[in-house]
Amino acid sequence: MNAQKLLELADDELILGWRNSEWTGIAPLLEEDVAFSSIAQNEIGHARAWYELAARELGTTADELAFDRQPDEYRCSTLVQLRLVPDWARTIARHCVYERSDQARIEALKQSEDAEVAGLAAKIDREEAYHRMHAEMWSERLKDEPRFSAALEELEPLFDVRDEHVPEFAALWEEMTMVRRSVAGATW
């Protein structure tokens, strides 16, 4: 797998992890506060693993890939960039769209001829199974809600969109890279 595809995957996971973490302390239910925090941590951990593979191919480090690039160098999907707080229905719609799309991507990666990529995809898939169950539970719960249905329609086409950044991405990048930019040599 080429480094650019690994970066797309890692960037998606990192940015989604940051966006999911925005629900910490404000989710509509305590259980969802814990669930979204846990999912966010998993996604960021997956990002690190993908960045490490890309870093070896590019002769750099995972930290440099995650935090030293300029905003326009990130290859993340428009879907994960959106700041959806405090809109729970749209957040859950993104969660459903992302998990469904990510599942297809992971299934393909598990078949990779690169044993390291296939092995990492299989490991990540075991963790992502819980994310998918969570998304499916919420999808079932909200399936008759017009706002949820409208959000699914709006967000579905945004998974594969990588050619531009939404305006709120710059603020996320500032926050996400603040420590790395302010403390020389800071590591993940």
The other form holds:
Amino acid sequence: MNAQKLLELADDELILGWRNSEWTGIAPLLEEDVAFSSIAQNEIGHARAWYELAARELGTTADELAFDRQPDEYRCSTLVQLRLVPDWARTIARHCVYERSDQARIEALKQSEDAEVAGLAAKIDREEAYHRMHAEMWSERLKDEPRFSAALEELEPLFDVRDEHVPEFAALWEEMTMVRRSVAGATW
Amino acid sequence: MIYEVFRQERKGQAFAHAGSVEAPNEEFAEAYAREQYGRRGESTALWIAPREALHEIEDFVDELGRNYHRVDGYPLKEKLGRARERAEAARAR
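Could the form predicted together with its partner chain be given as well, to go with the form predicted alone?
Every component of the complex follows; first up is the chain already shown.
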């Protein structure tokens, strides 16, 4: 599989995981805090797995791909870049939009001729099933809430938009790569 | 709403109370219980029940002090000692 496509996928998962983890400690209720943080962690785990495949093709490492690229090299969708804290309705809307679009993408990857890609997609899909369950139960609960419907409408078209970064992506990149940049080339 | 969560550590073992989760309905309770008590592979199964569904009994009346109902009602140490003494005396005869 094309390394650039793998990077798209990995970047989506890393940045979404990062954005979702901004809710850790401030989610609307404690149980949700734990659940949403766990989902965020899973997404970052998926990113690592995709980065490792890409890294082998590109002759680098997962860490370098995740943290040592310049901001304009990240190929993630506009949808995952948006900073939505403290708007829970929009956060859940993004979660729903992402999980639905990601499901179609993962389904296609499971049919990949590359056995490694197909295997990884199947493995990730088994974990995503719980994310989808979580997204669906929230969407059921918020479906009559106008803020939620408006957010769905706003965010749905953004999954396939990858041509440029939203302004708040710069601050995310600054923070996400801060430690790596502070001691360049260090081994941890 | 509070849901009580019970977890089974290994197949075949008894379920033990794990803790509780607060959730608006059963579906949320299931998702939250999964995250809190299952995501580290620490459980093979969970039981989730609304707290109101559990019947608690905490009054155990024993007005007459019937200690023979309890395992600690028969202190055996002294009795065994006496039995041993009798056995030894019998052997000596």
